[in-house]
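Let's start with one chain on its own, the form predicted alone, as structure tokens.
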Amino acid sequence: MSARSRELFGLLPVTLLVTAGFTAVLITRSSQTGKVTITYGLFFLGCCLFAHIFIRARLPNADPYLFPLGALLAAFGLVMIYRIDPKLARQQAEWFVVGLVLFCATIVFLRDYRVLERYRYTIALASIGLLLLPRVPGIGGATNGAYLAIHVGSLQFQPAEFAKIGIVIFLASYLRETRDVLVRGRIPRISLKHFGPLLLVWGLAMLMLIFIRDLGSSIMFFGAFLAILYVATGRISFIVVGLAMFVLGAIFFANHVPHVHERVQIWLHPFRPDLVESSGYQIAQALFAQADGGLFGRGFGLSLLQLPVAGGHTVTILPAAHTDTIYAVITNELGLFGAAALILVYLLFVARGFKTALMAHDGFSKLLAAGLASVVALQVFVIVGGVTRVIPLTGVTLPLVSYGGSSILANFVVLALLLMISNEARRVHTERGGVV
């Protein structure tokens, strides 16, 4: 079977996924089922068919597995969504629609990667640039203390999505050219010429605690880098002077940054009295849910979101549902297993772009394919941990699964970025008699 057939056969699936899940949420919400059900099913079928063509006639030799389980968590995350709230599930829908467009458009626009390399400095200053719009009087704005996301008109918009992608090209270029030196120089003699990147990641990760206080961001930037870092030298070295740089920056400001000190102790302590019912009524809720799901979970549509109180108004039980622990609202529903299940498709996903890294022919399609499956890993790990409590609780959202427009259009341009990579990397391989 070729590689476009596997991906189409890897589709359908996705397909019935979307129409049982529909079918599981609106059973307990009435009996109508029938034809809604299977429009949502056909929507998504056109628009994952639609895709494939676009991939077959322009990206033939792409991975086959990545754009199905890409799909697969996007399903997932409709019905979820809509489960929560269905108006929020129709704009998903349609920032899915200008995602795929999006995703095409990188495709279309951006014929061959590799030139990126030439304005890596420009994508690095266009980088940090977005990461300080939240900050800007007019347009950002805190929320839950943190500055994540930009206001124009209606849209809110969250500048940290993108930076990560334009972060990760610019370490791919930069250690791609400078590897050699790093790989036979000591530490104490490598030259702060090339040590630069470890020193600016680094203030920039301490900077986003301080500035824009996003404690998820700074772990998820400087996580990527620690990895490309690693893929580029093979030096566990550099990884453990790095992680002692982040942890020891960690801990002053912990004691040091009021906000972050606030973060830390609702981690430490979410059932302290004073703390429950105010600042850590999120984390202790969300716990509270995963432990009511169980091992099977209660089921679609039956996890208890909000409570009806006196005069018709309602009282939130769960905050965010919708965003940050959309993961507590799938453990309550579907159980430990459902949730690990999740996780297995997004290690999948993961793996399938490190093997791209692996099969790549040149330096920079190396370290840009092993650089964007590191974030991606990294994002689930900073969302997942911080509901289930391993690290604090940030607005970093569950990629292609949580509620967001810019979240779901840079992972779709993450998407393409490695299809891109593969199909260069599988084309050479094919020519030179290789299995892939």
Second form
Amino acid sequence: MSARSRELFGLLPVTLLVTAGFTAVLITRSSQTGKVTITYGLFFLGCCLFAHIFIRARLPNADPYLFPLGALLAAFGLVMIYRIDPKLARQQAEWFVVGLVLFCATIVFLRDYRVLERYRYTIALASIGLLLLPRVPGIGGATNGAYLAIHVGSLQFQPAEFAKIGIVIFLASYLRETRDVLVRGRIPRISLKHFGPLLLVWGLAMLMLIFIRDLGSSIMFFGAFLAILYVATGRISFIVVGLAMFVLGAIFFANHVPHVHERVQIWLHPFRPDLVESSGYQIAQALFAQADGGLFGRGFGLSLLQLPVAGGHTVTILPAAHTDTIYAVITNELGLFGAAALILVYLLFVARGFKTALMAHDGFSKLLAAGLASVVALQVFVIVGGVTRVIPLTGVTLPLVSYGGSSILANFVVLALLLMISNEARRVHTERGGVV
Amino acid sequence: MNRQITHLFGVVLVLFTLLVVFTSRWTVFEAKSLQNQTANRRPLLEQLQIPRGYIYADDGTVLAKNIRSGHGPTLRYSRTYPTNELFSHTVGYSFISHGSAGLEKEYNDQLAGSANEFSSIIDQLSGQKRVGNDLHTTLDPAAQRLALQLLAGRPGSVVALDPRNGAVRVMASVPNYNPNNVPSQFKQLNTDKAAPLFNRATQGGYPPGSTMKVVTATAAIDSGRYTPNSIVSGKSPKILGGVPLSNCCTEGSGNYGPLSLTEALAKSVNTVWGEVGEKLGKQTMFKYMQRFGFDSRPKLDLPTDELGVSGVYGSKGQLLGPSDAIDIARVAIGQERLRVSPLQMAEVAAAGANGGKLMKPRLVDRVESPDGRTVDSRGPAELQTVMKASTAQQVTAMMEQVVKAGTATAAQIPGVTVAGKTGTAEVANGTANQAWFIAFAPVPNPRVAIAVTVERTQGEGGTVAAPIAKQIIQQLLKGNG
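Show the form predicted together with its partner chain, please, the one above being the form predicted alone.
In what comes next, the whole complex appears, and the chain from above leads the way.
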């Protein structure tokens, strides 16, 4: 079977999930059954089919599983968001279409992704600029104490989602060129030349802690940096020093930036009586929701998120259910097994990313693919780890599943880049007679 | 670089495993403790989505049912009480905003259908929704209504049991409240000086007055120290417990010659029973009191915080025992900081009525699943043997005389032999009385045991409480084979 036929075949589970998911949500809302929702599902599948045909035409050799896995995640997200709030699901579906357009545009206009190497400093500066945008008065502002989003009119935008791609491109390109310098000699010499970039990126991560006050993003960026650095140099010593520097810096700022300090306190003592009803409310409620899910969950659409009270008002039980804590809703409704299955889908997605990196022939492609896969993996780890209290909870999205336009768009660009890299790698591979 | 990429994937694998491990931690290993956190409102809210079981009276009258609203995820059930204030204290209430009380609280797990967690998982897998089980109580709405009517708003209580099996037929406490109003008037009900939420039948601590003499008489005869025909001196006053005690002036001069124990009970002669108690001693008196259920929480199926302990209380509110300095002569006639609940006195009557064997009192007869299976049957259970059958017979005969020719002639029922004992304890520095009457009927095979008390009345046990008991006994004997 050709790669593209396998891809088409891989979209079957997505179809099943969309159908089953929407049906389940509809059954629990039997009174609100409407043609509208069925149309959503069909429309979504139509989009996927279109993308598949597009990939067939433009990237015939690309990895056959990446797109179905991405579509599966997006479909799952759409069903969950529909279940949380049908109005948001409509917007998410619209973002999905825009994302698809961006996906196609990336592939069409960036015929050879390797040109990105040439613009690495521009891209790096633009990314840093994006990261600092939320601190710009007028468009930026703090949500729960962290500067993560900008607001233009009614539109909300998380620049970090795009900055993560730009920074990965920069690092892949920079380290491809300097890796030889970094690994020369048995022991890396302590010189500015060696540790300069390390210090710079560390400094950037620390600046993020101060300026946007977000531990999650800073783990994500610094983690991606260490991952690419390790792939490029193969030196554990860099990683150990880098991790130590990050931990020391994080501890320092946890004690000196009040917002970060508070997040750490909530993380350590979410049920402390003075926190559980205030700043610790979200994580405590997320944990309660998971506890309530058990092994099998309560079933699609049966999670308690809001409670109607007198006078037509509602009390929110789980805050930010459609974004930060969507993993808790999933665990609540589908149980440990459903949540583990979701993690497994992410693992497969990341595995295909690494597989692409393994198959790529040039250093830049390898580093870029490994970097993109790592940043997706880290983003999943940061948000799921936050909701499950592995690390302090911070507001990043669950890639492709959480509600959010910028997240969908950015992850479609990631998907497009990975598909382009794999198309190139597998094309060369096939031409040389290798089996893929 | 490929080796590094493989290693990196290994790291991702470890990180993702960590995520699954932590998810398991919350969903499985620490789920129970999280569900018990007070900040966790989910278990409570979920109960709103479960059709809670109904509560029925003995004759099938619905005492508690649900109102359904919304659908799908907005489906909610709320509680309504069709009989309003009729059974306020026993049935209680259950509201998400104000918690629960009474049977609603005691049987919450059954009513919410969560008593059997395993079957509920099976039900979930098979797509069945959790449904609560129904309670079938032993309560008699007609007699209850009559009790409330006869108390006529006077603070007090009526408790009627079936002495043969411990079934509670009537449990009235005035003032009462309408459980349907709890959500809207909770604060007001809770701060009301008349304490309408307080279940006087089980929580009230009243001086029992002369009804206590039934306990003393039982101890006297069962211990073999006296017979009903023992001749005792009825002179007044006597020095008892080191201080003089005289009979009350309501029945003649109160100074009697020699008389039998039976006569002393019928005329409720304080000096005789004080002397009997003193001669029996603290050990014997406490032994019998405890057999009747004093000094321990009643074994009734209501929440423990709604059950008071009857006994002799010290100045700091602690229970006193035989080793404490107690004037046992005054305990024997129902004075000396003796505090009893109407339920306890109904159990005193019931033990004598049932040949000396005290049955465990119970409000719920059986718990039924919605498909009609009996999930939990709480049939008759013997609590303990209080006295010998012969003692029960002799005490019964003595109590018959109280109704026939003593202080309780107001409780006579044509064609039915009633055994009883009045009580009148002075309260509020002697300006008011706590009127009591305990009884059972029909002798020789009693089907009803009853305790009636009215607070702060100017009347006496024989004039205030006995007529109430009489009518309730009549009502209960009518329908009760």
